[in-house]
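The chain below stands alone and is given as structure tokens, in the form predicted on its own.
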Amino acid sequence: MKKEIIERISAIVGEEYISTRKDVLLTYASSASMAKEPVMPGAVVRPANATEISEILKIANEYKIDTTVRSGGTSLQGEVIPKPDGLVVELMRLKDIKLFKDLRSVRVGAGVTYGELDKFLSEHGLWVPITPESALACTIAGNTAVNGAGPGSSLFGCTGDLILGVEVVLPNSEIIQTGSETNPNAPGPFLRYAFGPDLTGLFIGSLGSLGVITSVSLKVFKRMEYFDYNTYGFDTPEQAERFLIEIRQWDVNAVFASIYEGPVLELFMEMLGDEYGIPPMEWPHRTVSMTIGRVRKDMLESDAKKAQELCKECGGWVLGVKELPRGEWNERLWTFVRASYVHGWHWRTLYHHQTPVNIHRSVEEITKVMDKYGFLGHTAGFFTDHASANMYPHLYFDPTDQEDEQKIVDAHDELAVTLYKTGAVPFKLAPFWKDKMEGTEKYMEFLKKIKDTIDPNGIMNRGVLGGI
């Protein structure tokens, strides 16, 4: 990157907050994703606020510098991989947190992680109930940009369902605020759907391509203190899927409900069963692992009883293995995530949302592609609010074997097409979905018009949003 560019950016943020050192650039060349090769940027800058970011983007537009936004770097589908010799704008210095207790909301800077926010809110008996698996490193702003999900989503939906507004620096350097805080006289964030169209939603799931989210305002809730952990077995996929639907129909407060194939749980438990304290057992064809949460004990007892009744009505039985959902919830699945790495292989994933009655269709398509290409893999999923399930297949490969890795790339591309044809929709509109979604051409054209309008020089996370 040209010396004059570095000097101009340095004048904005200070010399200590911009770097072209190779060891630093290497750190920002990759993310938690195993789906993309590392790419060395030309410089990394760590601004302190939206004003500094705005000034940096003016320079990026002047020189037409490819710019990638990054916070915690926990992305799993390559969204934060920079362009060669590009500029990485890292947001971890934006650490402000302001609680609006009477409004039941909080505003957080783009560098605040879920772990930091949870520690802050716990002192007030509050929480943000959706927690991604990478909570200790993942930021709220980063998770907003991917509209993430995780433990808590079975009741509260995806991250976007909690958001009341965002402050964003557009690619053209303009700074805007959405939601009720658009009114500078507002007492704080209290309404997302204000001032006409839902512009907040434009940036949720935008993968950093439509602007730099510098702060997020979101709902907070009274912290739940009472939980019931249980597992439920079923002979057929349809029975398990019906159970999940009935749980929602009867307003059972399932904060996290996961669904597993028997072989998948056997794979996990071979590695982690002792750590969880679960003895070897033959898992049923489908297992639902569920945590029910309530702020009142009497309500919890009622929900737990109803869940067992619904299980039996759907043709299942109560397994009673409480250690599994307890571990999922209390450790927020970090143990299962670690299970994906301990064998030394790498993996690709293709996150997607599926309807509850179609969960088995995702499993069928993933199994087909595994059999066709001959590799190890699995899929599992969890319920995400009203009528969807977040499915996350893992396709394993040996990173030292180029032929093995290419096989996974080919299978991954094929799977994007076949999953889409089952009616599934992308969880993140990552580049993997480009040209795989027949019938969305007009939608993608419209999305490109929006991108071109607010990013006329095409500098911001180019190509990340479905290839746009």
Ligand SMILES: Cc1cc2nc3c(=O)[nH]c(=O)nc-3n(C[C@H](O)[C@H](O)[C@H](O)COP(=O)(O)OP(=O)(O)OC[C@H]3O[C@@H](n4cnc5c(N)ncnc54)[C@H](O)[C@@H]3O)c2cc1C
Second form
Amino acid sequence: MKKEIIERISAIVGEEYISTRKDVLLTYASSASMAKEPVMPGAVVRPANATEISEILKIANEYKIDTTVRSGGTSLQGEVIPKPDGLVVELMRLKDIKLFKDLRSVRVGAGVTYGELDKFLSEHGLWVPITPESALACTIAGNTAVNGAGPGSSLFGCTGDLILGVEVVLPNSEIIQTGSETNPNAPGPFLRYAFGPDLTGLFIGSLGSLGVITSVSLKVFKRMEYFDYNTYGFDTPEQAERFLIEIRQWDVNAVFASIYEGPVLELFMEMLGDEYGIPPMEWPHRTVSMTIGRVRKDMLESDAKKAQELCKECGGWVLGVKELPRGEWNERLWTFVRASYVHGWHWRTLYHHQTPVNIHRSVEEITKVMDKYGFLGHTAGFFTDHASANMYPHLYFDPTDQEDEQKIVDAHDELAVTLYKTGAVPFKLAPFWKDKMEGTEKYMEFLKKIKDTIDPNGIMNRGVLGGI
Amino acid sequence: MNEVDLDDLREELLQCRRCGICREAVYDLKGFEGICPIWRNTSGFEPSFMRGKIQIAIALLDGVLERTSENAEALYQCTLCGNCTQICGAEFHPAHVIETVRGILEEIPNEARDRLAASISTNDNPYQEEASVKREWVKEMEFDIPTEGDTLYFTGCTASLRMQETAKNTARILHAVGEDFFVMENEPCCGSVLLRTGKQEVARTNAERAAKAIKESGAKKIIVSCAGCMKTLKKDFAELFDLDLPEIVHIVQYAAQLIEEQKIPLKNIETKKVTYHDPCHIGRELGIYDEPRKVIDGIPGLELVEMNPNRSAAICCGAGGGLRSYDPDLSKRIAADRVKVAEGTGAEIIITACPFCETNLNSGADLINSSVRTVDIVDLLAGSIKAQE
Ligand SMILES: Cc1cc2nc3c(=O)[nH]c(=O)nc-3n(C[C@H](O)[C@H](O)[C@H](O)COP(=O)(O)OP(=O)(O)OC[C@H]3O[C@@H](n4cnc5c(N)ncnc54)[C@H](O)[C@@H]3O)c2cc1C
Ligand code: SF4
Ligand code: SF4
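So that was the form predicted on its own. Now I'd like the form predicted together with this ligand, please.
Time for the whole complex; same chain goes first.
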């Protein structure tokens, strides 16, 4: 990158917070995304606030520099890999947290992680009830930009559903605020759907290609204290899927309900059973692991009873292994990282949403590519939102074997097409989905028009949001 | 040292999935309040914390990055405190791996490392002091300490050359409880610094020499007061060099047991609110958390208030891994950060069980003009014993 550019950015953030050192650039060439070639940027900058970011984007526009916004760097689908000689804007210095107790909301800077926010809110008896499984490293802003989900989603929906507004530095360097806070006289964030169309929504899932989210305002809730943990066994996928729907229909407060294939659980329990305190056992064809949560005890008791009734009505039986959901829920900020890394393989994922009655279709498609290409993998999913399930297939490979790695990349490509055909939808419109979504041409054209209008020089994360 | 297989090493490095949790995880449930002291006290680019260090290590080993001191800075800018290891979900020990990589990349210039190694080779201590000076403190004791016996007090270079009060107070405790102990005429250096900074081959020769000298001394039991010596003699000698030593205990373990058995009558010392800083070498590396707290509880007059984080999630004092020599300013900033946490507890003093931690935390306190001083646990224990005499 040109020296004069570095000098100008340096004058904004201070020499300490910009680097062009090769060792530093190398560490920004990759992220948690596996089987993805690293790309060396030309510079990395760590601004302190929205004003500095705005000044940086002015320069980026002037020189038409490819710019990648990066927060925790935990994204798994290549969303934060920079462009050659591009500029990485890393946001982990934006650490402000402001609570609006009476508005039941909080505003966080782009560098705040879920772990930090959870600790802060727990001191007030509150929480943000959805936490992605990378919660200790990823930011709320980053998870907004990827439209994430996680434990808590079974009741509260996706991350986007909690958001009341965002502050964004647009690619043209203007700073805007959305939601009720657009009114400078407003006491804080209390309503997302203010001032006409949902411009907040434009930035949810925008993958850093429509602007830099510098703060996120979101809903907070009274922390639940009463939980019921249980597992439910089923002989067929259809029974288990029906159970999930009935749970929602009957307003059973399942904060986290996951569905697992028997062999997948067996594999994981072989590795983690001791850590979870679960004795070896034969798992049924399908297991639903569920945590029900309530603020009030009487409601919890009623929900737990209803869940057991519904399980039987759907043809299942109560397994009673409580350690699995208890571990998943109580240690949700970390436990999945452990489960994902304990086995030593690397993996690629292709996050998607299925309808609950179609969960088995994702399993079938993944099994097919596994058989065809000959590798290990699995998929599990958790209930999310109104009638949807967040699926997170893991395709395993050996990182020291290039052939194996290529096999996964090819299988992954194929899977994007076949999963899409089952009716699944990508909620993180990562580049993996580019050209795989037949029938979305008009939608993508419209999205591109928006992108071109907001970012006429095409500097922000070019080619990442579904390839645009 | 057992030969390092480069393929195995690479495979270990590839266990890192770049999740980034080792940067600054705040995980209330498990007591983590941030992870990496380097990230917190530098400008915070990726190479400052373990995820970046591992990427750089791989690139240096693979030849993607040229082996220059600038490119390798991230490897040395690390206290090897192991807090990242504590939170990491993958099946490897990131801090140990970085230590191994330092050894493999010994060709990369590092003035501080080479200076320390040269001093240990020549003088048997990293402080460029004459080897004979090491036992000088014994002459100032109010009782005789022999050069042979069954129980060896392995003083360590820092206590014998820089923090003599620690050595003297440890000796006073042992004397007070009637332990017949000796201090070697020519005590070797344990070589902790060599291992941490990546001089593995020199460390091996040094360890073999040290183990031989200890064996020849006839010691049946070793007591140490330095956390670094403890970790090196107890763990590294066995695991890295297959060297057997007699039973080794840290003075806090020794004292905790005696307190439990009510064999040290302790008297009130001036009432003080204190906090305890867990040294990485006996904490995360050896799991010695309860014993120092038992000792503190056993000293009448002391009220223990815990810092958050503590125990296995404690943040390092900044002195480890050779950082105090490699980048003294950063090392002291880290110490100052820890002192601020101690200040937040309302404690008047910080107690620790490692001369490195003591020195560095006091340097950190000076940096921010803090009145909170750090003392070694043996100083208070000896004081309490004296009060009852
Ligand atoms: C072990 C593990 C488990 C995971 N589990 C989950 C899970 O349960 N649910 C889930 O949703 N995800 C999960 N992920 C994926 C990842 O953590 C999420 O995508 C995460 O929210 C990304 O946040 P980040 O701060 O790390 O963003 P980054 O990885 O830094 O960036 C992600 C994307 O968002 C953009 N971006 C980041 N910050 C901003 C900003 N402030 N403004 C505009 N654009 C921005 C980037 O340009 C990039 O496109 C997991 C990842 C790992 C490693
Ligand atoms: S060292 Fe462990 S915690 Fe750190 S990025 Fe790698 S896998 Fe994650
Ligand atoms: S060992 Fe300590 S200093 Fe080194 S990277 Fe890990 S946490 Fe940071």
